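We begin with a single chain expressed as structure tokens, specifically the form predicted alone.
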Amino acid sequence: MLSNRQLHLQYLAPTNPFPLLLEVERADGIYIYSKEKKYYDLISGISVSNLGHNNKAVISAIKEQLDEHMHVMVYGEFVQKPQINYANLLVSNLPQSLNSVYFVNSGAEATEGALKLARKASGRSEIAYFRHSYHGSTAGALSVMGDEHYKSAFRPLIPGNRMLEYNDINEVSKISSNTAAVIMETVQAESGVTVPDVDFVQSIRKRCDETGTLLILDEIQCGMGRSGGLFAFEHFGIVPDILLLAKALGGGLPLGAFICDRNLMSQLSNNPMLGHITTFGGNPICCAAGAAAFKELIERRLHEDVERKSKLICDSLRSHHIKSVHAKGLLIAIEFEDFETNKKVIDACFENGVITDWFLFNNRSMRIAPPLIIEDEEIEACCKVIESSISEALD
């Protein structure tokens, strides 16, 4: 009889030749359990599990909604309480201009919807995006991905876009009256956690206002409390025209959203009608789970302790092999000399019970993005494992 690992390799579509193949038995809090041992989860399923695993409030909300109904109709046609409740909760915690929520299934779908909306509303085609940006892997999202290595095999993509340099204020003037939208990560993740200057972000906002360009902020990774604010744009004193959310939005279930002013959003409902549709977007189970998770985040004020926990992690990692540390809240990049060095450390951490990863466009850096619920003693234990793994792998 084939093992589960062998069946995984035989029947599931691969994304790379070397999957981790950790056989998950269960997960709870900041821990993932295999048959063999317990692992500290320091990447939260790539910034999904902000409340950790098996949160009781989220599980309860899922069970309660299961007793009511699951899918009943494509998004937007029926009045469904889980969608209404979550949309209301989100807009109640956002600026007044972000008052209309379009639920989808993922971050890539949120990107697609926002790009379509920007082009239709503006009557323009050019989208400005940034080097080393990541907004998803669908064809439209690939067209605004800032790395040619991951794009070249799938060309031709959607034409007419313009790549700018992130956090370079001299690039702002390239936004013009031909630009439908600027799409940018509020904090750029896959470059190895690049935090832009406040002046840069505010200059982008000002230039968009001057040219009639929509500003799309992608907070799929850095939003929902991970940055230390409920939403990362709060740190920069600006408000986007369109906000993208996913990952932690669903409380562990697949859910994404793009959010903007209702007058802008209405562009998708006419000329033509059904200009953007989704069958499973806003799935009631996912919305119930996401709303429960967001309530937990707010009521426990977990985001308010993120910066302190981030500093505790960064200050605890002192190995001379570490070249630099880049962080915004609990999205942290630990940079080593090169990919080979980083991989040795990541592999050693995994063997020693700590799950980390590297970044898509910066494989020299190790990703640390633990659940926001991580406790001080767990931080201390994880950092000791990382430090010892560095010594084991490199000294």
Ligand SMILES: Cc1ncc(COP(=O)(O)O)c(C=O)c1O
Second form
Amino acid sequence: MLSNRQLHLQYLAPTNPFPLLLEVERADGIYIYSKEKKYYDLISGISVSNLGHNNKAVISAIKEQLDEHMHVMVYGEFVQKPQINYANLLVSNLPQSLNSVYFVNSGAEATEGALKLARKASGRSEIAYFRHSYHGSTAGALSVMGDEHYKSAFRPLIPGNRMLEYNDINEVSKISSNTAAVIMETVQAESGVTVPDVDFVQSIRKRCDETGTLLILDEIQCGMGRSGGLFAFEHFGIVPDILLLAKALGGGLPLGAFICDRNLMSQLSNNPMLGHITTFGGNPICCAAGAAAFKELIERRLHEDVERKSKLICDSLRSHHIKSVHAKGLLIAIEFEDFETNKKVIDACFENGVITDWFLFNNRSMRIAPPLIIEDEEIEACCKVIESSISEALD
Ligand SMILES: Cc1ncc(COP(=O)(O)O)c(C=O)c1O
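Would you mind generating the form predicted in complex with the ligand now that we have the form predicted alone?
Starting with the chain above, the whole complex follows.
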């Protein structure tokens, strides 16, 4: 009889030749359990499980909604309580101009919807994006990905876009009256956590206003409390025209959203009407789970303790083996000399029961992005494991 690992390799589409193949039995809090071992989950399913696993409020919201109804109609036609509750909750915690929520299924779909909206509203086609940015793997999102290695096999992509250097103020003038939108991660994640200067972000906002360009901020990874603000743009004193959310938005279930002013959003409902269609967008179970998770984040003010926890981790990990540390809240990159060193450390951490990862565009850096609920004692314990894994791998 084939083992589960063998069945996985036989029947599931592979994404890379070296999957981790951790056989999950269950997950709770910041821990994932296999039959043999308990692991610290320090990557939160890539910034999804901000409340940890098996959160009681999220699970009971899911169960309650299951008893009411699951999918009933494509997005936008029927009035569904979980959608209106969650949209209302999000809008009440956002600036006034971000008042209309288009729920979709994923981050990539939020990107696609926002790019279509910007092109239609402006009548322009050029999208400005940044080196090392990641906005999803679908064709439109791939067209604004800032890394040629992952794009080139799929060309031709959507033409006429323009790549700029992130956090380089000299690039801002390249945004012109031909530019429909600038799409930018408020904090760039897959570059190995790049935090832009306030001046840079503000000058992007100013230039967009001057040229009639829409500013799309992608907070799919850095939003929902992870940066230490409820939303990362709060750190920069600006408001985007369109905000992209996903990952933690669904409380562990698939949900994305693009959010903007309702006048702008109305572009997708006329000429042509049904300008964006999604069957499962805003699925009631996902919205119920997401709303419960967001409510818990706000009520427990978890984001307000994120910077302190981040500092605890960063301070305890600095050592002679580490080249640099880049962090915004609980999105942390520990940079080693090269990929081989990083890989040795990540493998040793995994062996010793701590799940970390590298970054898509930066394989020298180790990702640490734990659930926001991580306690100080847990930080201390898993940092000890990481330190000993570093020594084991490199000394
Ligand atoms: C910043 C950012 N944008 C967009 C996406 C795409 O989200 P999804 O995988 O849900 O399509 C990701 C996923 O990693 C992301 O990190």
